[in-house]
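Given as structure tokens, the chain that follows is alone and in the form predicted on its own.
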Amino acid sequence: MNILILGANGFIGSNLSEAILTKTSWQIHAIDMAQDKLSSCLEHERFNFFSGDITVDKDWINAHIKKCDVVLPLVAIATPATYVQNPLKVFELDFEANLEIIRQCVKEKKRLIFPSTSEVYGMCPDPIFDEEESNLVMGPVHKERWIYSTSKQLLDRVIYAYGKHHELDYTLFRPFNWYGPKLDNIFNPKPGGSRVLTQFIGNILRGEDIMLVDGGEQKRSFMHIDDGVDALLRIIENKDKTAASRIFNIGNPTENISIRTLAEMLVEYIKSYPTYAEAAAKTKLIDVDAKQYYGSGYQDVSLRVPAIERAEKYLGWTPKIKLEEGLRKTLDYYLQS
């Protein structure tokens, strides 16, 4: 099987890489822009990679798209912080890049497994989130973080479209905050630059207080990558076809706390490593505003927890990973490496 990965370098994309050229005998299509996070695959005779733009190398896209049986569009722009800064950057790359290549699977009749979100349930009042019931609620529109939930959105939308009226061989995932080796630059320093794991771990290494958004009581199912990436490779592979046109949560209902429980366990964790156990003793959490942190135009959701029973029957997946496992897992992968 010939796998067409775009955005192979991001967080899903290297993990995802790394598994299928240990685990199958798949061969990689791949591009990005950078290729940091693929050191492990770049020399490994199955992995194809091509440094490119996929809003500027569409001759190459498009022959791969052809030559390829599954095609997995990875790239986009998730980080909150850039919603609100940039929502015209977010809505170009997120919506109508990712819209050209789903109508050039539509055309060649390729198979796309393509990254919905947790976030487009929004603000939806249901206490667990099920994938065909539960209803998508969006703030108003100068609330300007809703634009990537909503441009994610449309794209599952207009996927369900094509393959309910063309015939579209698709599978929608949603990722519930994953996390794990490879996720963001733990030394950015610039206030939401990453997502909440990393900044938490790179403001406790470079001396910093951690800043609790609302005073961080907001809920999150947090699941570690590999988990991820078993569900990705169950979908991919998928001989059966029960992934075949559907939507499933990919996420650890289990573990959903806090993001000021999860500052917590991290300030604990890293005192356990020698270079940065000073750092962490003198780690403060300290609660900011959402408007201050991020602006005007952010609206948060105290609660986002996934059903995952689809995914349990049809895939034969459960997450396995307990989030203090998984944390030490991360925190080694970054302090250690």
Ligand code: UGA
Contents of the next structure:
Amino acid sequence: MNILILGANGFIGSNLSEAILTKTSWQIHAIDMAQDKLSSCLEHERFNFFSGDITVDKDWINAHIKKCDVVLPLVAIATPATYVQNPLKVFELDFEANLEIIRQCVKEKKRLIFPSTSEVYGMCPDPIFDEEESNLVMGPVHKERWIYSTSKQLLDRVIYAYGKHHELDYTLFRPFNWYGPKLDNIFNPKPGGSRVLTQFIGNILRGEDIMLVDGGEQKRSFMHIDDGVDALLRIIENKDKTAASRIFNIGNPTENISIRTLAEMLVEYIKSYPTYAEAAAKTKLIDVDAKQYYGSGYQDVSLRVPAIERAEKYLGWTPKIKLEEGLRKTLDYYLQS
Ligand code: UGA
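Can you swap the form predicted on its own for the form predicted together with the ligand?
Then the entire complex follows, led off by the chain already shown.
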């Protein structure tokens, strides 16, 4: 099988590429602007890498969509601070650039595996989010945070429609707060410059206080990337075609904790790394107003738990890595490498 991965150097792309090369015999064709997370893949005979930009190198993309069996467009901006600070950039990359790729897959009749997001459920009041039953609840237009969610939601609807009316072979997957090695750069000091886990690790290492937005009582279900990659390998394999024309939440409903608890766990665990123990012991948790931290265009999600019965039933998948184990593995990656 020939697999095209757009954005192979990203968090999901880099972890997935490594797993494909070690666990399967599939061939990868990959594009990204950077390659720092791909050192274990670049020399591999089944990894064909092109250094390029999906918004510029369209001839390469189109030729490779033609050539491959499965297309995974993983290029997107996925940091909430950017949704508020640069919403048009999010729209142009996450929506417009990806729409072209989706249309090319329709034209070439190629299988599309597309990343939707837990963010599409927005502020849905359901205690557990179901792919086929839950309503997708966004705030008003001036709450610009929702441009990412609505861009992704419209692409979900476009892909669904192409599937229903034009025979596009697709699977949509919705990651719920995946974390692990190669997430974001912990040395990015900008508040909100990375997702919460890497943000907090960076804060602790730099001796900064941790900022708990609106007190940190909001919860997320965190899942280790290895469980996410396991689900993706099953989707790509598509045994008995059970992944076709479906949307899957891919998350860990049992590891649902508050952001405050996440901060406390990280401080505690980092105390066991001699180089950083002192910094961790000094870290203070400070409550900060969301408007002050992100700006007035931000609005938060208080509870986000995935229903995963469909993924369990149709993919034979279940998340296995406990949060404590996953966080310790992630810290080993960031603090020992
Ligand atoms: C994320 C991002 O939108 C995407 O990465 C992705 O599509 C999706 O959710 C997902 O991974 O499922 P969110 O969970 O809100 O959204 O993003 P984080 O930046 O990781 O923030 C999590 C929570 O921590 C938010 O409530 C945020 O306000 C809080 N936070 C973040 C803090 O309290 N302090 C910080 O310094 C940073």
